[in-house]
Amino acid sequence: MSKRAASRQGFCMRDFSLRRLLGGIPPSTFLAEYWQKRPLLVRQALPGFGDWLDRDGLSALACRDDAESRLVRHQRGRWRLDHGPFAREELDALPARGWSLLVSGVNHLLPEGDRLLHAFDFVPHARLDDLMVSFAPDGGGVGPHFDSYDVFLIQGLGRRRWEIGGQDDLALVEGAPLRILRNFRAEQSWELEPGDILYLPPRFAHNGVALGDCMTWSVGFRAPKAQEIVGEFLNHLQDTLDIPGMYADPALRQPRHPARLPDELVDWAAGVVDSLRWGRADIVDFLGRYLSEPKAHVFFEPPTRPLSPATFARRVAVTGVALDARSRCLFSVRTFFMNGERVEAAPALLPALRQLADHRRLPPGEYAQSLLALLHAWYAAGYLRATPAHG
């Protein structure tokens, strides 16, 4: 076995305790003294880490088709964004400074990286959201900046100086292709080496440099605006409703203004709108939906030949099944949406459901066929395969 595949076998034979994650902070302690309010670091939660993806790798990942990737630079004090896929040779002939590549959804892309995400998973499903892997050469950085969620900041390879500060000013550079701050001012510095993790609340200004060639994990999560989630519901009430009716005027006169808004018609438009009602059950439908909804550039790929039903329970029976890395699986109750689609599950297939939402595997064993018959559906769609339960 070569260096390189021992040092990923290592990695994917470790165990991610949250007491080793969060510094030795039981989970429910830093969500009650840290989450949403003060930084953490924790020096050494993953000694050793990140040997498995380099900068060949993560250019590699910037070159495909289905990442998500963005190159920033930093030159005669203008800075410059460019969105992948990238060419491999554009990337091989970047300068010795000056810039950062990023690779968002790194959790979909290799199994590694969906590993670690999950290890975060004592916060809800529905507000964790990617992992996102960057590399910068010596003074590199996206310059300071807030972030709207939480995050945690793994150091990879080389080491970072992060300076932080919970400033209120959070006014940005004009002109800018990112989110810079114009009036940056440091309250805190750190330099993190490999398996340091900061954790950061939101809004709270950072400014990352690279101290020689860099490599950062951001775990994010997701945090919703208002104004997103009352678009996004509207838009929901639209597909969703059916309201019957149309407007008529039998008794209409000739107007004496003809472009003046008929009273008839607003009053008619107005109860209709009116008439609207919604509840906490509209509420968890359209929000299972959503939150589960995959984003834009995520395609999912079934089977070339699947297995047939009675073989697919068979291979269940022996190797268990686990979701896709990029299937989002939520639930309420007993309604459940898998990648944006809603499912109402009978009592009796609750428990193993909610043990596939929760862990995102289910172990080997026999199974109730309406069951098997839900997961063989997912399975074609490519939103989960049979796969052994330890992999």
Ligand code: SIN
Second form
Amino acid sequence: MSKRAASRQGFCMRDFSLRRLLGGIPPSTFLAEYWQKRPLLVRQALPGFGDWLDRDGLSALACRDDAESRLVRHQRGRWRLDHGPFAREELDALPARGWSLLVSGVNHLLPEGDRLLHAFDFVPHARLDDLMVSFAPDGGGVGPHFDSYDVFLIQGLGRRRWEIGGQDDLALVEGAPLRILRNFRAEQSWELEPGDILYLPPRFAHNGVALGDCMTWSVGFRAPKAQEIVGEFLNHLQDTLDIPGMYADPALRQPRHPARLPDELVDWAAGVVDSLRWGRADIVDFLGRYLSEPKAHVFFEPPTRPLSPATFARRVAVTGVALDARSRCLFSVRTFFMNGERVEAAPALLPALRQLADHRRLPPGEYAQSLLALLHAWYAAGYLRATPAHG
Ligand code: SIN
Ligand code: CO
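Show the other one: the form predicted together with succinic acid, since we just had the form predicted alone.
Time for the whole complex; same chain goes first.
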């Protein structure tokens, strides 16, 4: 086994227990005292972390069209932002200082990344976003800023100095292509070593500066905005409602102003809109579909020669199943949402389906025919695989 493969295997076996990631603090204490409230620095949460990916590996990911990548440059006092996919020659020719390469959704691209992201699922999956990895040469970073969401910043290869501040002044530099705080005031500063983790609540100002070649892994969360939820819910209504009826005016009288909107038409439209009703079940249906919907650049790869249902069942008995890293699976009571699609589960299937959704895998076993039929349909769509889970 090569040194690299051996270290990867070592990594896979690494202790990802929450206690360790949270520095020995029980998750319930972390949630009560830090989550969305104040920063937490955990030294050596993952000793020796970072050997999965170096600059070369990240550059290769940034050239893929199924990755979301960005290149931030800061040269002669000016910020510049470019979006990938990039050409390898362009990344290899970058100068010695003044830039940072960032790739989002690394949990979709590296199996270990999926496992690391899901080590943080003491927070509901609906709130978990993705794993981003950045590389910056000495002095590089994305500037002082704040994020709208919670983040765990895990130091990978190299070292980084993080300065943070709980300021209320969140005014941004005007005209910059990325959000840079105009008046950043650092209150605390630390140098992070590989395996150190810094948790920051939303809207907490921070600035990370690379001390030599440096990689940072960010476990990011999502929280829908009220405006987004209303807009998306209205789209959902449009797609799902079928409203009968049409305006009619058999008693029409010739108007004095033909251009005037008829009062009767306004009353009729107001009545139709007022008659719309929805309940909690509609909201669950909408939210489950919306929050489990893959991002725009995500595409599944169905098997080219899918196993027949019978062969698949025999395979599952030996290997179990594991969700594809790109799959998002949520549930509410008996309703399951897999990548934006809704399935109503029979009561007998609930324990296994909940286990699959929570742990993203099912152990080898003999499962009911109706469950195997559903798993086979998801397998044929590329949402899961009949292979042992990694790690
Ligand atoms: C970075 O990795 O450089 C940026 C991470 C962050 O500040 O959220
Ligand atoms: Co940030």
